[in-house]
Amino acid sequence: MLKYIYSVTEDLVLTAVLTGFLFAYAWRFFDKRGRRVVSIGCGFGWLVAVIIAILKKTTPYIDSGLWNLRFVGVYLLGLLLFLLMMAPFAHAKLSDSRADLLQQLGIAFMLIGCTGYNATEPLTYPQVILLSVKSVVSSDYFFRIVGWILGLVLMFVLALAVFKVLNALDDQHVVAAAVTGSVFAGLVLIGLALRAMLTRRIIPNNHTVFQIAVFASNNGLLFGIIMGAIALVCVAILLVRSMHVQEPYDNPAQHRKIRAKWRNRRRWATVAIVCLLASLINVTVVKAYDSKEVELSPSEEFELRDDGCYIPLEQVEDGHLHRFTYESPDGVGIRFIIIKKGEGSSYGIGLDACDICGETGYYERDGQVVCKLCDVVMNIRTIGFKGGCNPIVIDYSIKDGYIIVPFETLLENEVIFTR
């Protein structure tokens, strides 16, 4: 549950704050038609993100890197239109209505690009959760989905609160926040796009470009905090203004109306602070707590004979995960696991490693075998068969009350535990 709350927050906090900034700008400077253009752009961005998220997990035809480059291109086109149409020469060359329309399209493009880039991954989480639980009717599935939903709700409320706060400030504050936020988000996306272009050799390798790409890739948390700090400045300005309200009024009824208006604004400022604080706690404290490394259970003793490792059947009859380590002549610890599959004499046996996640290993949680790296829950009945995140299959035999794992099959996989 906690994992999906902080993962959604980390993925979407920048998009949520930027959405609040751009909608506040649209509601301040555009008419009803212009607001509709911006709203359609935002909705279209989410629709595209949903479609790509579904196709990404159900078909092999979605190249995430190329789609991200397209989203960055759309965003930068929108940013260019947005900034150019603010310049005085734009209105000198174009009519006010055309300049406004181009700026509205610019904001719509920015919302499409930013949402498409950042929202696609969190929208795949329901499908990821399905792969990591036994059943959709399990409590494990329920709590993880609830965590995912809570993360989305927190980001929606944050975007709404930022919009309400900024909408209560003066024109210059709205413009400053929208421009600062959109330029900063553009710089972040450019840095991330450089990584994708370097990976696909679209641009030649360069030390400076490589360092920028690495910095952008490794500092998503920092960028989210900076964007939140920009929003917090707006909140602080509103709270300071609310302490020195000097709006004129003609009668007590107007005075009560003014007081109610500012009381409502202070409440939205409080909501914004709570959401920003909750987001910060999510991506720092909660993430650190939930990401504590799981310690693998210690390896158990077994017999070493001339031809292999001998494990007595009674040692692994309890239906729990048992881990064993054979030390090769080169001093490499080669781990393998054994678990009895319910009733009968069937056993799940394989290396404590898989082709996807490497030698990170498996652990037992609530009667389930779980991959330590990706948190995928294994179907115990499929352990011993190839596929997915299952343990790498090894040869073994059962004879005279022992499970026998030959040395040869372990040494063939020695390289996996030396990476």
Contents of the next structure:
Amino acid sequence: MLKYIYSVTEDLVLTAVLTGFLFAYAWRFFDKRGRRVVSIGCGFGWLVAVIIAILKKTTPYIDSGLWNLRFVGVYLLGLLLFLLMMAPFAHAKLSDSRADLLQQLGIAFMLIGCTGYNATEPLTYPQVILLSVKSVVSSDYFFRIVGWILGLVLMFVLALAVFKVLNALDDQHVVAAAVTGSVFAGLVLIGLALRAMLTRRIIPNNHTVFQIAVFASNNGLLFGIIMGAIALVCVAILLVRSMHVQEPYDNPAQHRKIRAKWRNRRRWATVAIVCLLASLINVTVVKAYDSKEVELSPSEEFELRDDGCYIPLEQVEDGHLHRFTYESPDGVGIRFIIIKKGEGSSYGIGLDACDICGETGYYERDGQVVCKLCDVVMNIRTIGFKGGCNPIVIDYSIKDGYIIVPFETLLENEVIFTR
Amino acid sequence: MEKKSLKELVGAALATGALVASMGLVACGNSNTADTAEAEATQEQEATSEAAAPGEDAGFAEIPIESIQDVQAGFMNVSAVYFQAVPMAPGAENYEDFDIHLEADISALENDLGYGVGDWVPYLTIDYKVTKADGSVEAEGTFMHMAASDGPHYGANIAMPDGAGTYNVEFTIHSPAEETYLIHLGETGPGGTLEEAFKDGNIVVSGSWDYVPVEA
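Can you now output the form predicted in complex with its partner chain? The one shown was the form predicted on its own.
And the full complex, kicking off with our chain again.
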């Protein structure tokens, strides 16, 4: 669940803030038609992202790298139009309505490009989750989808709050935020496009381009924080202004109305701060917590007798994974695992290591035994059989209510635990 | 007035669309632009650089690790490629926590072991190790055997927690004899033995890797 909240936040925070900026710009400077063009652009961007996300996971025909390059192209074209149509010469050469239309299209293209680039991946998550958990009718699927939806809702509210905050600021603030945000997003997308072009050999590898691509790849968090900081500056300006409201009024009713308006603005500013803080916590604290390495359960006690390790059957009757460690004469801890298979009387017994992943070990997740290194889910029925990522097979016997693992079989595999 | 605005809108949309489309075509080196010299050059470059990436037909691009391309390792030809992490069955459908799928494409060269030239070499155990410039290990393990749309290979989904950068990648190739693969001797045998082919021990192939992540 947590993974999908912070993953969606990571993917979409830049798009959400930019969308807020651009919509505020459109609502401030364009008429009804212009706002419609921008809204259609935004909706089209999401529609394209949904279609590509579905096709990507259901057909072999979507090459993400190429699509992302196209989205960056669309974005940069939009940015060019947006900035050019702001320049005085554009209005001198073109009629106002034509310049406005081109600027509206510019914003629409930016929204299509940025949304297409950043939203496609998070929109594939329901299918990715389904591949992992195999059924939509499971608590695992439900909780992960809830995390995904919460992430999307957070990003939607963030975009809305940024829009509302900017709507309450002066023209120059709106222009500054929209230009700064869109140019910054453009630079980030150029860096990511260089990465895609490098991997696809569209441009030859050289040190400078590679370093730019590395910087763009490894600093997604920084870019999100910078975009959030731009939004936070807008919020701060609004909050400062709200403390010194000096709007004239003729009667108490007007005064109440002004106060209500500013109260509402302060609320949106608070919402924006909460969303930005939640986003920051998501991609730092929550991510760090969720990504921490799985710790293997501690080894359990067992009896050491002359001929081997004796584990009472009742100790491993519960159907869960049990781990044991035998310390060899050379001081090497040789781990082995035991899990009871279903309701019968057979047991899956093997080393806590496999031929492929070495002595990484296994852990139990939602009733399944999973390899800690490669995350392969073991078929519990095949534990004790050779092959694949299965635990390395060891000899054992069952006698007088004990599972007996002889020392020889463990010592034969001592080297695995010394690597 | 309304009509004029609509006309402007459609006109501008078409013009922009055409420009964007042309950018897209250049980006993917589509043959629609083959009538220009530049496009021919692009096509030629693509043909030489990407001809060996059959996965492209299936909507993904295998990205070669330049330093390990067609490396002759004993009787084997070794190439390393990577692309986005992928789900695999059975058991490895969950690929959420991995960054890439790293592959060793290993085919047989002229040999006296009975492998057809160009055929995939089965029953190998291949350990991989990705290290940073300071020698610390970024990822290591043993490849699994698997098949994709372009055939069987050795590979694994791996996590690259430190992201893009320059790494060293090393493959240690063990003899198929370790997997109890046998070679006929005498009149029914191909002439060589695995002991001879691996007389110097495991074969190690390594090279530098300028790694940048790929879009999933």
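Everything quoted here is computed from the prediction, not taken from an experiment. Numbering follows the first chain given and starts at 1. Between two forms, the rigid core is the largest collection of C-alphas that superpose within 1.5 Å.
With the core held fixed between these two forms, R335 has its Cα displaced by at least 2 Å. H322 is among the residues whose C-alpha shifts by 2 Å or more between these two forms once the rigid core is aligned. Superposition on the rigid core between these two forms places the CA atom of L152 less than 2 Å from its counterpart. Overlaying the rigid core between these two forms leaves the Cα of N413 displaced by 15.9 angstrom. Comparison between these two forms places the CA of N379 6.4 angstrom away from its other position, after core fitting.
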